[in-house]
Amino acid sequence: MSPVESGGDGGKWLDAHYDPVAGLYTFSSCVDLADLSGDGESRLVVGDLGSGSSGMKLKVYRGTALMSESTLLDLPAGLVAFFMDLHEPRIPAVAVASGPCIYVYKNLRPYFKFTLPSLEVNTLEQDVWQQVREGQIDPLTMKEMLESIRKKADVPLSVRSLRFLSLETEDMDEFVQLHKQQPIRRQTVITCIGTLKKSTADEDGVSCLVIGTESSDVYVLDPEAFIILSKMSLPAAPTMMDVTGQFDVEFRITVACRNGNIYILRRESDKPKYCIELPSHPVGLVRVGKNVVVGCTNESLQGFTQKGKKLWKAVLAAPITTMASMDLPTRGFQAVMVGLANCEVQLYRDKNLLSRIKTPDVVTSICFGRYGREDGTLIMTTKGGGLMVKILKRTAAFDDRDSAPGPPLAQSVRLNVPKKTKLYVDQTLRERENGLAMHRAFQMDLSRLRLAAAKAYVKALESSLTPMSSSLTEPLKMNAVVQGLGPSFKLTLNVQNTAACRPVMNLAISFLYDESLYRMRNPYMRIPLLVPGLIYPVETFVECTSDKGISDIIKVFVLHEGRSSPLLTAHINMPVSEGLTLN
């Protein structure tokens, strides 16, 4: 391989190998790397689809050459390498799931064969296929019974039975004849697998198989005698799962379903223990730390705690066609990698975008890991057939800053919330049980509190106390300003008539003032005729005639000629005189 600088990533990849020829047809769940030769030198293990009728093969990569291959009987559902033993040199086995079995593979030969224990026989389909055995009924007849078996019956109909309900008429009986002698077998089939470590943490322990069947099971068996260990059940088929813990401590198998939710399986239980309800149905589930994200149909990436809790969600440009996990250890770096069908591989950390890879076809498989000697390689196939390799450079950096657009990424950090105190619970729960009476006192007092100042409003209009004319013909405005520091003050009124084009005439301003504190030069004044938006300004002095140090509210009313009630009423706070206190 002659590693070239890739030009569609940001310059972090380097393009080691690209085969568009190659004759690939796999997906993410059929391919991994493992060390088969115990030389240091990772193999690319292959769960090849052909072309979905024929052509299965199992084929194991070196570098850039095939390696070996070895037919498959049956679609592959799930490829994995493991440890089974302790034997030395140590060196993984491969299983194949495939169908109803899985194939165990060891140095690249067939060592043992694992097939799914029958399911449960419908009594009453036994019975119906006894009657026609015997003669004792006719296909249509036949046909009758079961189809109300379907309907009613707790225990699914096997395949044989479901396949002769399907048929026409006249292909009944040759159909009945070829097969009413044979025993009739329920058989499920294997449609996820994984992998459970034993006791040991370790990368080279003992591991056991996980596998999921479309009987909706979970199934854990023993790596050396291949029985099962523990069976679990679920509410639907899984289709995806993650592995992770020690089935001699504690494990958790997260496993997402056809009926589009994701179960929390753990030791203790033989049911799920959480669920997680999506809004539309995953393509991808991929474990990140203590984390769950999951790809959906609806181009989303979602990011779940252990417990089902939703932290993030971010919103993808194309629909997912595949997810696998990066990894790296030595810079204890992890991410997720995500096929888009724009011919894109995105790579996310959380929800923050870190990088792009272009792609020449859409990608339909994707595996990270140690490749060879390299332990940053890229693998993928493409939609076409094709391999494609890339390695990442020693010098790359992903920037973690969040190029997506949205909300920034400190929004997302938890706030540090004080611990609650007994206060704090002892109103809580006087709130929950007053809570009716409370809210009824707190709508009674707003209620006195709106009319209160309703009051207040009128009174004040009918009485003209605000410096604002509530009068139609005669709307006028007014603002009052005091200079100086005493015991003589300068007292400005600004006088406006805001009337849109008719002018206000026969007006005069007159002051109610303790007589025994202040004295007026002029206490009763005419306004000219005010023209409409401009301010008029009417000056006076005030004079303070108390030494005492205290102050007064003077009034100042807009009258009428003719009339008793005012315009509009101003009350101006007067200063303290300064002035007497100096002297």
Given for the second form:
Amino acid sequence: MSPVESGGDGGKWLDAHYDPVAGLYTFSSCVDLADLSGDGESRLVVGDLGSGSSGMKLKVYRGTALMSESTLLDLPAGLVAFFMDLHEPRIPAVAVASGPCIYVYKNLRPYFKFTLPSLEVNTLEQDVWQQVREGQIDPLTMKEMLESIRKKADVPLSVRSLRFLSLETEDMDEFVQLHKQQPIRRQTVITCIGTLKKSTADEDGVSCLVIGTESSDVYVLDPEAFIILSKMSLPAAPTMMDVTGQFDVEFRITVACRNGNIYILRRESDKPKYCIELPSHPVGLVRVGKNVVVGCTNESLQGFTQKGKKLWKAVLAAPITTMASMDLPTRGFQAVMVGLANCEVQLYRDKNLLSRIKTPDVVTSICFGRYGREDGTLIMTTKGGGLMVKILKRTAAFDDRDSAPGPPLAQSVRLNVPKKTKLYVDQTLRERENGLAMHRAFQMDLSRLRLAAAKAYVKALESSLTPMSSSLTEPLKMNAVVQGLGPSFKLTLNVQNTAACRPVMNLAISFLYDESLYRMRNPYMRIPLLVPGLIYPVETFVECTSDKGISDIIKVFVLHEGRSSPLLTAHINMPVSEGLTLN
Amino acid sequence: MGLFDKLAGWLGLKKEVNVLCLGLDNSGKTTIINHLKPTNAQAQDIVPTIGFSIEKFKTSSLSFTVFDMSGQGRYRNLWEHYYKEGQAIIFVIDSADKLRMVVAKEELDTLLNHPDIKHRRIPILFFANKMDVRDALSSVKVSQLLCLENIKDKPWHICATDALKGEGLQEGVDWLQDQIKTMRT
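Which structure goes with the form predicted together with the partner chain, now that we have seen the form predicted on its own?
Every component of the complex follows; first up is the chain already shown.
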């Protein structure tokens, strides 16, 4: 037991076991969990591919230890545990698909071997072998004849003939002598295997085996008699499949094929019902609820409905190595686990990445389910033959955060729109009925408003009252601030040149006021050069000479040297002086 | 207090102690408690506990009330509701289940960090159970895997037990009784 550092998974998984040298070389299709002894403890059943040419084994793990292993004759293509009968205690059988056969193990002992029916043999090919047997032709002629059959015939050659064609001339004679007496048979091989409940949806209901073959067929086998219950054909050889439903009621077989399409087969139809054309080849196929999640070679994960409608697409960081579903019925949680080539296993619910697990090696198979007595166990095997077991923490929670940028969450929150009141309805009705009159009244009022505004503007221009210069050469703006309580006031004029870049020069300010009321320190001031944009405060002091509590207007003129009309005028309403002059 | 205790002892009245019996499912909690009960009250068949059950047994000087909690994952969130009442904890570990040792450690850590437990000095008795199984881990190995040496602020003790035969149980209960007595005085 060597706990590994589990970085980045947010502390959701406990590292129960990691054996980097377990010597398990397998894929997700050859791994299953089943209670093989009926004691409530699930075992891990693995079809080990060994080195690919030798050392194929059926291995069973219990806890951290290898419990049993038995040699397999051929490379396993798939492995499933299933209930084949109703006998008590309920112990599932293990079916291993390899080559054209299914080996069924019960209590970990070989129980039954099922071989797929052989395919139709090319009659021409048969004739050629017949002639060879009778000694009418020599191997070289036979090679030529088989070569021509191979090119033309619709029925492909048998494995034996193909093998013969690949031989060197000196080996041919021996091969022919060895094989010419046996009749020719053409066999297909199994590419994928699945299980389909027969008549009940119970966890321990009897299941049929569903197998996909290289000859582009899908067979459903009876679990007790091992006869073919149903045969369906596909346009291409299947590679992966997912089966749901019950054979006697309604079922759906989703098959990913070697032509890059996914076909959906249903009961009472020997041809695919729906087809999903993928942009690139599928490498993983997982069903989550009613939807299908497909991993593609273009580093993407795509979701489809069971009728083949595309729902979403998520782009991944690295190529997919394997996929598996994570189903936790006790917590009502379903997700997809995706093993990536960058030593990571990512957990997706729909297109949202929920969590990621860093692994010390590239993961080649993933299996999630009940192992031992723990429901949420994740079992992974690595490229280097390692076995890794992680257990989901009881307290782990996956928050479904939408990582993809999109409309903010607030957008989907419904606004609390109040109900339509009677007043509102009446108003709408009125607007609908008298729309024309209302529009006219509005237009007339608008015209009047415009006229009034224009009149006021003209008046202001004529009397040069505006604090905004209308001159184009000296665009000026001014505002005046009066500070103080009296009798002495401070008058600040903020002058600004609003031109874009041209400065204004030779300006002066003069004041016009009632000399009996006010006294001003300097009623005429020169303004310095005005840089565009800056505000220049011009200050002066005004003294109220009257103590009668009256006030007047002081007129301010901004003048340009050499011109009689002011550029800008402003009327300042002086406040009433509240203090007395101290003479 | 001492005088009262002695008086109670003479009168045959024993001090009541509430003990929580925790541990993963199938670790042998109910079997252990069943073994500690008087012979005439022992059950023949042990079935998985649902929720929890309350059992009583007596030692030489104490009367134990044990909350035998279910260890199944879905009932483990019940445990914390009884932490307040517990004056001692019995934590049972399946020594033969190497795979789930991490789960036991996780549950123990959650227990020790719970606010109702964290700052109390309550004794914890560990039973490394199922010693009869062939490839069971030793009690030393179990305490190593559970990092028991990190428990500094509570008295704890680990016993290797076989609840089917009852081996090692008495040693643990004696220790627990001594601890409870020293805590009271």
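Numbering follows the first chain given and starts at 1. Just so we're on the same page, rigid core means the largest C-alpha set that superposes within 1.5 Å between forms. No experiment lies behind these values; they were computed from the predicted model shown.
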item: Core-superposed C-alpha of E277 shifting 2 Å or more between these two forms; value: no
item: Rigid-core frame, C-alpha of N291, shift of 2 angstroms or more between these two forms; value: no
